[in-house]
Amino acid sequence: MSSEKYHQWTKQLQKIADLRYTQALLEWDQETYMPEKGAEFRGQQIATLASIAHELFTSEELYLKTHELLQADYLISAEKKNVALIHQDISKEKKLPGTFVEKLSRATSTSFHAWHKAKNSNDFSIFREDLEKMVAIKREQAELIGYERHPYNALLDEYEPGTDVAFLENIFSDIKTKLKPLLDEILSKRVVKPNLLHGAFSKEKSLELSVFILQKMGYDMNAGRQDEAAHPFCTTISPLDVRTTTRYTPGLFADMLLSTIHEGGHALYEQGLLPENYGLPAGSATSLGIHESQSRFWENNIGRSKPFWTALYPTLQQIFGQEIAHLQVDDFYYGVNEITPSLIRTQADELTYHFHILIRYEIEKALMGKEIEVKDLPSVWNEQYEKYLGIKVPSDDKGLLQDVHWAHGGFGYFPTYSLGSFYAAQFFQTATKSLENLSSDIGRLEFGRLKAWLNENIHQYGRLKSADEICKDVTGESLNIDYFIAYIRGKHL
């Protein structure tokens, strides 16, 4: 019986699980193949699945049912934290009424296709007013939840679990006191060359790499897919059916090859889970930051390296031919590793990359306090691209809305990036000291071992184990940004 107990709650919350993978098959369509036209009624399905899901989570059936396994002493470990776990989510989700997250989830879609019209005019004044109405629901999401000390807080936990803005104000004090150090002593002593990788790389040959590295990276094609978007990302339906996209821009070599390895990094994690948790929580990922560990792991780590590019070369010249018979591997090399100051998150380089990720932090932290409003963020943006990086904004669509993160009310999402970042040069030391010779299989294209690894340590354990928790296991201590000054340092001076 009580086995039977804890199966039928499994169930319970595998249905609920459906409802929520399949508003996420709907996002993915809207975001790659939904005509224009298909918007209004799209926002109006995913509202009404997000509603039903809520409803269900929420209900007094699941709660009281949930409430009974907590008590119960016949569960083994996994069961009790799965069942704890459920029990957290269901007591915060509670906190939302079903209003709300109706609410919610209409004005999601109605600001993304807002964003998207607003990028393609290069116009902020077209989603100005649906980012007003998502800001406001964002506050009120806040006050819903309830926090200590500043309203940012209940949003953070969202994405990060444990994290709050006392933890950040220590990681962004360091950036700005180890990192913007680093990065004017290397910029004092770089040789700057042109980078060779800003030419015309044809689309269907770069397609066709891209797809060769997620799969080279261990990346199942039998459960996962690749498409264009106009952002990047990453949706996962089932633990064996994860889907990437990517983007191609004419000149911009570089950025499609580093968003695919970035979202591959995240599929290889989601592909990592255990079907058999399908709907837990130990068949979901533990937070972002450690999400986004893997992906910079991948990217920078691995995709930056000298070993990777230098075995990559060969198969570069079979895809391109002629197109890059002027390009050494050290042409490549330098081309995704130029350290400079750059207006595009998504473009820059490993180390400005947190001076971006600096900037919304105190952006979102701001409007969640209430110390801007949305008519400032104009000027506030361009503002802290020339105090942090030195540049000023040409365009909306080169500033404020390059990102689709606050279209999609994820205020609270930015600071996991360099959480991640860190993370990661913290696990590539540790993986290299467990893997002997890890270096020769990347520089062989061969990954088995690695992704096995970060299966083992990582990937299997959902949210079994908390951030913290898997850095320390993994690497015998908390997060350090240390690690990735380190790394920093030996590869650029």
Given for the second form:
Protein chains: 2
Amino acid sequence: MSSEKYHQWTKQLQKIADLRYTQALLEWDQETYMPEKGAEFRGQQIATLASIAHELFTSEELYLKTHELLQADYLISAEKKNVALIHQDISKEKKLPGTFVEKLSRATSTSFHAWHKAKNSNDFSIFREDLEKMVAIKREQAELIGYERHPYNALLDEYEPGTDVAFLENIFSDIKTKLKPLLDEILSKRVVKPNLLHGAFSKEKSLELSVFILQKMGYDMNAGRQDEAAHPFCTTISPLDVRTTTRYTPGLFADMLLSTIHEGGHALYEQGLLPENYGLPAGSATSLGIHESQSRFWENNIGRSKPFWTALYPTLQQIFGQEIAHLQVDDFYYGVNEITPSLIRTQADELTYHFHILIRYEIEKALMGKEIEVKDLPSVWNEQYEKYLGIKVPSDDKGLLQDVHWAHGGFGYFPTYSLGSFYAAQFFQTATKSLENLSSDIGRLEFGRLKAWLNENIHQYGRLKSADEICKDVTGESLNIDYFIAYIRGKHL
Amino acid sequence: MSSEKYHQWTKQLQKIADLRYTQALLEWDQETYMPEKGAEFRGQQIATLASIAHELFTSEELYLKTHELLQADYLISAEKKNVALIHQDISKEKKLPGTFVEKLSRATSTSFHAWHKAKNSNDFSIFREDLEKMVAIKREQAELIGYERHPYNALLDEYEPGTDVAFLENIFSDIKTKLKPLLDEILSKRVVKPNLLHGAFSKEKSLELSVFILQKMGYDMNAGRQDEAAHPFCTTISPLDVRTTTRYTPGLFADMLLSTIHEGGHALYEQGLLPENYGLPAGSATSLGIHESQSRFWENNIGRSKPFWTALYPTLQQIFGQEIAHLQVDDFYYGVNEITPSLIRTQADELTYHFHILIRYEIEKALMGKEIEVKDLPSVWNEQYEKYLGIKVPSDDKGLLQDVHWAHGGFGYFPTYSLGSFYAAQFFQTATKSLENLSSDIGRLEFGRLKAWLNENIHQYGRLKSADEICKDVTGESLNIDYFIAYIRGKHL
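Other form of same protein, the form predicted in complex with a further copy of the same chain, not the form predicted on its own:
Below is the whole assembly, all chains and molecules, this chain first.
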């Protein structure tokens, strides 16, 4: 039974959520409809909302109320968990003084602009100093937050609570010892064919198809929408307003389609959080790894599967008509499953992708541990690409300048991408066992049962279950990369 | 020379502006792209931002800073004016206790829903009680704010600072004694022809034309945009992000086009405010009357003029081709200038429009002065329409339920619509004298000089000049309805 105090506390958190979700709308608008000159005041508007939300969240008033509820004996278990998580969040956020938050925010903005310029002019030297400053600030952040064993752990916790270097070392050592030989084996045995999906698919029809698929997935378009943006993303304005974006590039049909499905997977997670938990930990995703598991589940395990493309083929014919008269189901299936080492992470296939992550993981961990310096990054980066993917990086704009994450201070973010794919494979294996004839559902583009299963087993809990608790409850064990390996092996060998 | 204290004070006001403009984005999004179910949390998000802005604006800290600057001797004149206006705004806002603001906000929401339902079911009784409550609350508001002579004055001040019942009585008595005979004369002499603009103009082409005209007007589309919405409006997200909306209804070509021009006029005012004054009174429009003068200036004095339609005709032919093969320039000119008493304010012509306003003005003044009661509104409304426009109101949905303003608590808003048209005619008369061969500019759709003239004489000052000061500085005298009468007489007789 909810007490009045708990109810009042919830109201206060909802107010903070109002600010945070409104900030998300400012950002969504910036990427979709904001006129060019609007940028001048938009940064300041976003910063103001962020700073007011921070002030309210770290206010003495909220802290005391939370502390009081922490001792209360009248709360039910979910309420207790909400209180404990907020207490933990506040304690963490309070460790960062206002001056530090401002410094980080200013540095992020400056370093983003330097990165952008450096990337466009293919000149790392433009970004170097800002990146050095950013690394120093992130090390300072780790010290302020505090950590055991490795400073990187403090940063990981922001994106993937409950994980640490020890856990990731296991995963990434599996990538090196198990995934690398598998990649080599696949590459040695593959029959390279021309990828026919690199032809032109017209824009309007591609957009029509993308909405068709989102609806088939069960994405509620009355509680969301799809727009065009420079980069595909998913953002939440409220649990009943979860938006995705897509990007059309001529010749990159598969890229658009798979990223639509990917963002749709993220959107289903956000739409699967319960509106009654608005503003509470129970109403937020539990970790970026689990979030990514939902996008990869749909993108890889469904969207790169044979039954999916077989089922989709008649719709493709209907929508694209003569444009695809020369393409068979197999051309689509091959086109979205071709394994080829490449330079750009976001365009990588589902297997080599993890070596892109491995490289970034090792670099950022070493930067935080002061084992390498920023000035050495170009050579380290290029060596690693040679070592793990066997390719030469021709220039820094296609090398270590390709991703925005470090410019944004997002150290500790990359590993969650790999965790997501591995969780996805493990969840899919369980789903296949739990839902009889799942592949026949996929073969009819009937995803009702599957979406309900994800809602029930994963989405609805929000942060009430940790990533590891969800993984164990759903699959009976903690994260195990062997499911991913079996999935890849079954498909590609 | 700006002191550091003034600079800090400005920063604080900018923070409040960030919240208010972000609230405008939440509202813009609600009317344009928000998915249906998003409504559930949107109201709360808007309320949270409004309440935080109110808290910050009425905070002791800002009040003391403002009070200190009010005594300072080191400010230049514009700075002094900014301080004085903010001091006045805060003093006014502080008169309304938080409990009152909440009550008003709750009542607005409830009464809006009741109005909506009442209008859709054509049943005033559904709305009556809520309107009675709203009237009582607005009377209370007038008492809290304080007033001289008439409680309505306290409410007018919110929309048209510097105006009062005495001033409006002059204007509306002119409408009755000068405009009414003029209308009767025009109606007795007019030759009624079929309005050929009620045919179909296709949507895509109408939208193309509307953007063409906005650009011709000098609306900066890199600092604004046009979208579709249920109602045309203009909203400001920042001085460099001023958005308009339009609405396409088959058969209502003139309605869409003129409302596009109307909103474009509002947008030019907002884009003409100086970005360096963001958050300050100098960066805000001075009154709704002057705002409306800018929209009506473009809509009526330009957009309903013969040279405009003559100049636009080739473009119309180019865009609509065969669709308008049967229409000549005169058909367009007649179509947008037909004078006919009608039921709906927003669809009224430029002359009868003011009788719609007169009726609303007399009713709301009488409501505030306790001279009539809400229960009498349907009969009062219908009598007045018979008296001033000679038409019978067939049902309340086309009568006193047609406008949302009272449901929103907007008592005192309507008169600004008439003031706007009258200011516009007066400004246009001066512009014609100041800018040699203005009608030749219009006849080439060349609005550069005219826009610059409006920017320089009206827009740039924001609230640094009051409505009356602007009117006197621009035209040499205070508002005088005779310019409007001369304009109508010259055109229609």
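Residue numbers count along the first chain shown, from 1. Quick caveat, the model's predicted, so the values are computed rather than measured. Superpose the two forms; the largest set of C-alphas matching within 1.5 Å is the rigid core.
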Is residue 212 displaced by at least 2 Å at its C-alpha between these two forms when the rigid core is overlaid? no
Threshold 2 Å Cα movement between these two forms at residue 137, rigid core reference: yes
Compare the position of the CA of residue 281 between these two forms after a rigid core fit and state whether the shift reaches 2 Å. no
